[in-house]
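Shown here is one chain on its own, the form predicted alone, set out as structure tokens.
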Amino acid sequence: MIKKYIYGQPIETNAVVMDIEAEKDSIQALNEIQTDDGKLFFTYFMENDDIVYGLGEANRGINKRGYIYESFCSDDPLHTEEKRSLYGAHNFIVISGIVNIGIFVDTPSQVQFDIGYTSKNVLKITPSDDNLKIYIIDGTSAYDIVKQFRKMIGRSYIAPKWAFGFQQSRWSYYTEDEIREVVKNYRENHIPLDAVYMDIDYMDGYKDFTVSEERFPNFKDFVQEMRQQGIRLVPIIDAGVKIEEGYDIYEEGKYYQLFCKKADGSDFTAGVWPGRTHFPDFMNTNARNWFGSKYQKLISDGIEGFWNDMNEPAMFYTDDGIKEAVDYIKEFDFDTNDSNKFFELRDKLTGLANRRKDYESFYHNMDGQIVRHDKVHNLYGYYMTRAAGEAFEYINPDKRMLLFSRSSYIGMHRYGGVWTGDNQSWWSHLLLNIKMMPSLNMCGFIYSGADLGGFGSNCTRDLLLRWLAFGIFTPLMRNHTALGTRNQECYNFGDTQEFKNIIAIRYSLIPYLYSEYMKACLNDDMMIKPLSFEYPDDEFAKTVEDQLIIGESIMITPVYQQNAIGRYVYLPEDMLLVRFASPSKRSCCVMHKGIHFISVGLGEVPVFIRKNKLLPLCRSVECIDMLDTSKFEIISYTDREITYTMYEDDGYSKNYDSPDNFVDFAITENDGQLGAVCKKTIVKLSLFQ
């Protein structure tokens, strides 16, 4: 059951697509409190054993109890444990215990969730603006509540199938020849690869929708050249538009008044990669339509995917911030003997980026309603990606495009996926990636992933191998690293065989992973789940956060500690352990319910197949265009007849619900023997009982 409550005059976020009539009574599930200064907040008393799920792209664990979180999309690459906000704002939580309740706070301004931080058993929700909607969901379990919520917010974005291939990125590959060299090395080492990313330096002066003629002199031909090798190029698009006379995007945005404004009506200016920029007013329908139409420039060159960045929006400085800092320095007494003054000077200069004060200094025209930015801050990246997603519907209505974003709010999940931003080459960030994935799924972001190997800092060989071994199971599998770090391509760490084997395992699993992704999207479900969602009566499973259920058939147990030779795993039931050293080289053994230590070599990928489930595998290839789905090997741990429905389509069209897209694999009994059958493909069975 879902109930909707309205406070004040909330700004419409378009996060919810289900028509739900607002309640006239006050919320019974939450304590509504108004302070002496008129501020509104809500509290809920949690039981000692309650688990709190949700918040999507948030710090720390799957269970969010014991800390304080802020929904305020933030450009901060140092995701250390004390950080309260990251790039996304996903205001959905589930409290699960004797009573199960879901809470979605639908407001585009900052919200604070104190989940037992100030007081152990008290959940306190504090919105920064009293104009909001709150949805309360009652359910039989946490998983039931998530499914209700997913239907409430609408079908998740569906990526093209090629976007499940391995993808390589770096800030930056500066020229055509650099990209050719990357592709050449992957192909010569026979490491599968489907896409190469183009970071900001492909542009002419960091100007959106331009390509440097000096570094990419024949861009359209180059795109086609890469496609002939099975490679898609994926360019970045930033939120800031460079201020430069003669630059068409700038000139048009200024002429048609499509940029965000200051209080005096002038265009708001901030410094980002191009230098001084204006921000398109994505809250305005005309601005969205205009900006979205510009993707056509690159699509006409053959581009089939984009990643939207810097759209919190990120700001290095503003004119006002620079002026304040300069004025402060002019008045600074450099002869002072007060060390606190020097810290103050440092903070004045290092604090120029992403100041909350600057977010309060510009405005949007929301189709006639003038709104200060901080009141709708969390919508900005969402609406930028919405602009692109809506544009793709008329630019190329019958074809799926790859699209994902750094900043997001619930609702954006219908237009694109997310990557988790500028992480670091830290073992702790591999673990954070593992724990974040089910929370993102709960909020509708199914096509998601992290920068494998880490974006900032220098990655080590063992960290990249372990991270890839987990990244096999995330829809977005991209290796990306920053300017100034070591070269992080898989062929730059000596012997490439283990890298080749791990990524090849991904390709043999793609039919299963793609199928489970598509079913999650089409059925408003999750692809990546915590153990507790599949084993709700298992008290120990509720405490396990470093093992995940992927789809209906498998459980994964990634290794995320340096120099580890293996790890302890918990099996909620008897399962079949498959140790992949390569797609064809593997060993299998049945393991019984309980806690076990398993050894896991650097080049190995352990996969547990659940009892009475099956896992289809195909032959690995070097790009998805070459996948042969006419032959499968089925691995199963069962002693009875079972059926698995696999989703398989052409990977780019939108005829999602056709019955032809659903293929049944069955293990049936004949004369006392179990065998695998499928009407559409040839099947080999590897059966364990």
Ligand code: GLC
Contents of the next structure:
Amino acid sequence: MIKKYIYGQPIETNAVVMDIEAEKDSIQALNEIQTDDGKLFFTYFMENDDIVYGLGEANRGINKRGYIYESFCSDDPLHTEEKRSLYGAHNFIVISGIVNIGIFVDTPSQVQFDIGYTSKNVLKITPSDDNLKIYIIDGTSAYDIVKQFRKMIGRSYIAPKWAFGFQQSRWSYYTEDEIREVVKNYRENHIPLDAVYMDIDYMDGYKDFTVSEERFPNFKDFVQEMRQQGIRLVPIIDAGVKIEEGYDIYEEGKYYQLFCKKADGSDFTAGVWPGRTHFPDFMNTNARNWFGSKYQKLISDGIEGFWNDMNEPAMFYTDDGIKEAVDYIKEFDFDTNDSNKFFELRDKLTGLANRRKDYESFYHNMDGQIVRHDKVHNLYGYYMTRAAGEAFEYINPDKRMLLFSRSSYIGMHRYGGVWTGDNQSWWSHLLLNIKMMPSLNMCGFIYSGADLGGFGSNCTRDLLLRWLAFGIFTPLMRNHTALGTRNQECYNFGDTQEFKNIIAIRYSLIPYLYSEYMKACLNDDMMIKPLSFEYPDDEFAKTVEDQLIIGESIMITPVYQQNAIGRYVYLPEDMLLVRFASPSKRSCCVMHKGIHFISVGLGEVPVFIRKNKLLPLCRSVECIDMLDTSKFEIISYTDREITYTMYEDDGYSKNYDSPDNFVDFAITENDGQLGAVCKKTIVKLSLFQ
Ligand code: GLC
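I've shown you the form predicted alone. Could you give me the structure of the form predicted together with this ligand?
Below is the whole assembly, all chains and molecules, this chain first.
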């Protein structure tokens, strides 16, 4: 049961698609408090054992209790533990205990969630703007509430199947030849690969929708050449449009008044990669349609996927900021002995980026309504991605495109996925990736993933192997790294065998992973869940944050510590451990409910098959185009008849609901013997009881 409450006159975010009539009474599930100076906030008293789930792309654990989070899309590449904001703003939480309640705070500006940080059992929600909508969802469990929420916000974006292949990125591969070299190395080493990313340097002077003729002289032919090798190229698109006379996007945006404006009516200027830029006013329908139509050019060159970046929007500086800093320096007393003054000087310069003051200094024209940016800040990346997603619908109505964004708000999940931005090559960020995935799923971001191996800093061989061994299970499986870091492609760490094996395991699991992904999207469900969602009565399972349920059949237990030879795992029921060294080299053993230590060598992937479930595996190949889904091997842990329904389609069209897309794999009894039955060829059945 969902109740909706409206405060003041909120700006429409289009996060919710379900028609829900607003309540006339005031909110009961929360205490609504108005301070003397008129500020509104809400509190809720949490029981000691309550768990708080949600917040999507946020720092810390699956259970959000004990910290304070600010929903304010932030370009901050150092995700250290104390940070309160990352790139996404996903204002949905579920408090789960004896009572279960879901809360969605639908407002485009900043919201603070103090979840027992100031006072242990008090949840305090403080919106920065009193105009907002609040949805309260009652349910029988946290999982039940998430499913209701997901229905309310509409079907998640569906990626093409090739986007389940392994993808390689770096900032940047500068030329056609550098990309050819990457592909050659992957193919020669027989490490599967489906896509290579083109970071900002493919452009001419970082100008959106241009391709450097010098470095990519025959771009269309090059795209084709890569396709013939089973590779898709995925270019980046940044939010800021370079200010340059004669550059068509700049000229058009200026002429048709499609950029964000300052109070005096001039176009707002901020510095990003191209230097001084203007920001398209994505809150405006004309600007969205205009910007969206620009993707057409690259699509006609054969491009099938994009990543939208810098769309918080990120600003390195503004003209005003620079002027203030310069004035400050001019006045600075260089003879001072006051060390605080030096820190002040330092902060003045490092604080030039993403200043709150700058976010308060420009305006959107929301189809007639003029709104200051900070009031709708959390929608900017969402609406950029909406612009692209809506354009793809008319550019290529029958074909799925890959699309994901850095900044996001709930609602954007209908147009694209997310990647979690600039993490670091740190073991703690592998763990953060593990913990974030179920929260992203709760908020509808099913096609998602982190930069595997870490973006900033230098990755080590063991970290990359362990991270990939987890990345197998995230829909977006992309290795990406920053400018200036050590080469992070899998063939740059000596012996490639273990990399090859791990990525091959992903490919043999793709039919299962894609099936579970598609079912999650089509049924408004989660693909990646915390243990507690599947074992709600198991008190211990509720505390486990480093093991996840992937789809209906398996539980994973990634290793995320350097030099570990294995790890402790908790089994909420008897399960079958399949320890993969490669798709075909594996050992299986039944393990009983409880805590165990399992050894996991570097390059090994432990997968637990749940009781009375089965896992279909296909033969691994070097790219998705070669995947043969007519033959399967089945591993099952059952002593009775069971069925697994696999979703399978062509991977690019949109005929999702056709009954032909569902294939049953059954373990049935015949003459007292269990055997597998399927319209596919079953090459081998490994049955454990
Ligand atoms: C941002 C993105 C990163 C990209 C870089 C250069 O930091 O988050 O992924 O590589 O910009 O475009």
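Predicted model only: the values in this text are computed from it and were never measured. Residues that one form lacks are left out of the comparison. C-alpha atoms forming the largest set that superposes within 1.5 Å between two forms make up the rigid core. Numbering follows the first chain given and starts at 1.
> Return yes or no for Thr681: a CA shift of at least 2 Å between these two forms, with the rigid core superposed?
Yes: Thr681 shifts by at least 2 Å between these two forms.
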